[in-house]
Amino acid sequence: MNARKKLKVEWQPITASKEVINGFRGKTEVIIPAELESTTVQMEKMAEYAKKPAQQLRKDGDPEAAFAKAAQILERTYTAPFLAHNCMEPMNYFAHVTDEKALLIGPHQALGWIEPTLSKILNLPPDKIEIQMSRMGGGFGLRAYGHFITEAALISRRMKAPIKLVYSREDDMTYGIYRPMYTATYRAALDANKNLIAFHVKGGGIPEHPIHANRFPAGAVDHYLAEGWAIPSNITIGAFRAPRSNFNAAAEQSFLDELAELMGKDPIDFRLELLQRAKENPVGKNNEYDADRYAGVLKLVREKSGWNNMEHKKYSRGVAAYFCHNSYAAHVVDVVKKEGQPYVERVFSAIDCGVVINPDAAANMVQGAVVDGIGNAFFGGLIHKEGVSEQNNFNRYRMIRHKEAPKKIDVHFVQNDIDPTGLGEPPFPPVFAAVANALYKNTGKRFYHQPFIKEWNEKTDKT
């Protein structure tokens, strides 16, 4: 590291490309511009492209005319920023190859993934590599990347000697793989008695739009509209746990708080009531979710919370729920004021993953979700100048301290016997708009754009 310090590297520009990119959905073509990107122009653009025609994903009934004889139209815009993984374990790996053999050694989360790539640049057959798995501080979806396995496998090859690679704090940040930024607008239409006849959201990102179309509330509304649009980037985007419902939940969960409110219902209740029309008479024939399911973490989490109990008067609470990766998670956050910032202080969750094979473990990934969640919804944030992180260390980007962390996370499982399945990422999403609907509550003003100690401190600052 010190010997790298002394280097003086000179720069050249890269002209635009196209490349293809084998991924988790397939392989797609993705255009890559030549420019030296910065968060403000970045923010400039998407609001200009929010403004344009999008690619539709999903409509259904009329919801042009609906809107158009729409006695009140609730319209809200949400945005979410690049994030870094930061897994308190920097990327490293060992790495001993021979002109005979391989053997790698370290933490990484898709081995299966890695090895085609090994075999093919070491020019060694798969039989003749040795991947072992360690234990991991911290995936999160950057360690289904192999990028430092490879490096680690091509710098022992060239050594011609056994070699541990270790990132710097600075490395892992400033090489990516980010989530990606995001924004949406959600829009829903009432009649004269408010009831809701239309919903539309066009999301986009760079360089990927966030939004899955056949999710809840698809199947609940009769005139639904879905559209996406993305800017390319240079910028490296990859897996970030819940990888695009980490904000879809947050934007959709956090609107339908506020237009629970407009039309004067429970946030539970009025998400029930659409569950209940999704399972007697659903709209369309591509919803991904099962609305008893969805319905049941609902009513879990109203039971475990004692939701409008006057008990819990003290605190500000917040809802919210989400479908992702093929489970159910439902969480309610008590926020209070704690020297003058908010706190949440205790978290209600309730998750249906079918069979529970581990309790323990499984509610160990529940609370570390929970804590993840509260963390990049309250601070996580990443901002470019002319191609350059500004944070590349923990002292610029704000990581959930321990003594912010809630005193009580209180997880519930569904008894069924269903067949296992994610619960890694599925409790992650919905945390970022419970902590929205919960300060909500304690300001009495929304928030719209994470991170939301930003708009906490300015809100908070004009009262």
The other form holds:
Amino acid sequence: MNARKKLKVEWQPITASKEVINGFRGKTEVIIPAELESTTVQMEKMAEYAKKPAQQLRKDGDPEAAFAKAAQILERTYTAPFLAHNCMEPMNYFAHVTDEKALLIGPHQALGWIEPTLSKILNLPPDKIEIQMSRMGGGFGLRAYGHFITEAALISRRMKAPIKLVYSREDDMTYGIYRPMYTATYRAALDANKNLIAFHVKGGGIPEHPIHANRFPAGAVDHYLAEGWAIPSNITIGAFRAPRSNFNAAAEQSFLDELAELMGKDPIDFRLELLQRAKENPVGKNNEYDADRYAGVLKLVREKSGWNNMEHKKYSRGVAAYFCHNSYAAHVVDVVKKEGQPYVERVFSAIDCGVVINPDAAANMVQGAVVDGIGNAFFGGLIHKEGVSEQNNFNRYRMIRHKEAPKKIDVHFVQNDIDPTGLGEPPFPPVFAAVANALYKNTGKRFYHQPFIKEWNEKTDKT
Amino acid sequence: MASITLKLNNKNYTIEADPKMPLLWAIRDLAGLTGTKYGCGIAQCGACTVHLEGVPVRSCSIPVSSAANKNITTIEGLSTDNSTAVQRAWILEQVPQCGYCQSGQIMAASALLKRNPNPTDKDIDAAMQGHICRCGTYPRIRKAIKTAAQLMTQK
Ligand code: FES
Ligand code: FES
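Having displayed the form predicted on its own, please output the structure of the form predicted together with the partner chain.
Below is the entire complex, every chain and molecule, led by the chain shown above.
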């Protein structure tokens, strides 16, 4: 590590280029601009792009006409910053590469994805590349990428020796593959009787949009429009615990809370009504979720948290639910003010991920996702200035710590015989919105921009 | 380079090292005890915590020379059979997820309970605040510390 500190690396700005990336959504051409990016400029750009026409992702009915004749329209915009994964174990790998073969050992999430790249870069056939997995000190999506393995492999080849590469925390944090920066504007149209007649989401991001167009409340509203746009960037991004969902849920589930209030409805009842509609008379095709299972976690969390029970009135309560990675999650979070700061003291979680094989480990996973969600909602965020991130270690990147974590996280699983589905991701996204909705109950102010602690300090200073 | 004797877990290790080398790397790379982890290198995360004369310290941020000839305990030195109250409580409460932060958490919790066998929530907050767990096992750590305190009264 001392040797690493002595290395003076001089970086040169890249020139603008285009690259064809073979990803989940097939082959896409990606524009990589040359500029040195700054968060303040990125924020301005996002506000500007949000006003431009965007790509239509799904349309049901005639949303334009419905909005034109609406008695009332609610419109809100949400934002969230780049996030660094910050696995406790910085990226590392062992490599021994010769002209004939390669031996690679270390922690990784998805070696199958990396092998073709290694084969190409090392110019060795796959059967000459042996990769062994070791335990991971956290992955969260970052360990699905191969930059640190290829780097280790190339160093070993150059050194003609077995080597072990360990990133310093600074390299790990600044040479990341981040959760993108996102924004979304939600609009809802109500008729004169406060019935929801149309729903519109337009989401964008750097460098990808966050929208899952076929998710709830698609299918539950007659006139529905989902649109997406993106701003090219040279900041590397990738999977981060429930990609895109982690922002969508935060924004959409906060918006539904505000919408329910405007309609004079309880936020859980309101969601259940929409889900009932989606079940009985679904709008459009390709709705991704099962309305009954979605409603199931909401009902379970309502019961287990004693949602309307007055005995909990010392808490500011927020609720949110989401479907992703084939599972359903709902949380009720209970916020109090502690030393002038918001504190999530208790959480109730209801999860439907099919059959649970190991209940205690599953509960631990959900509890961890809740803590992770609270931490990133309050504190997470990477700020760039002239192409460099301002945070490079834990003294500047604020992580959730012991006393900010809830005292109690009660986890309940829906009992059924459905084949097991995701659990690492699904409990994470709805935490952000449950927290935002509870903060509203605590302060009377809505929270739209992560990290919320920044918004809290701005909003509560003035009161 | 200097010849330095480290007293790790009641065993002497003589190593050749730059006196300024962080104790963490001497323990891991030269003594070969890899239970102690690197997380930040700047005393912010607690992953590298060991006991120096019984006091928890951040081994990433003290030079190996200043630990020479002093009693150092690492996670490997707590017991040979996971039998300390803290270790048993950690197993009972099934605390770890990825586990990477847990040696540091256990070393901090062990030191806390040694000086304060019955810690309050506030005491736990104060002792554990410097230890990041990226997986979010904090509620279970709190519970395990209380369980360990109980186990200690039972012996
Ligand atoms: S590695 Fe020593 S405190 Fe983080
Ligand atoms: S258990 Fe993974 S960092 Fe704590």
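Keep in mind the model is a prediction, meaning the values are calculated, not measured. In this text, rigid core is short for the largest set of C-alphas that superpose within 1.5 Å between two forms. Positions refer to the first chain, counted from 1.
Core-superposed comparison between the two forms: the C-alpha position of M91 differs by less than 2 Å.
Here E339 does not count as shifted, since its C-alpha moves by less than 2 Å between the two forms after the core is aligned.
Relative to the superposed rigid core, the position of the CA of I237 differs between the two forms by less than 2 Å.
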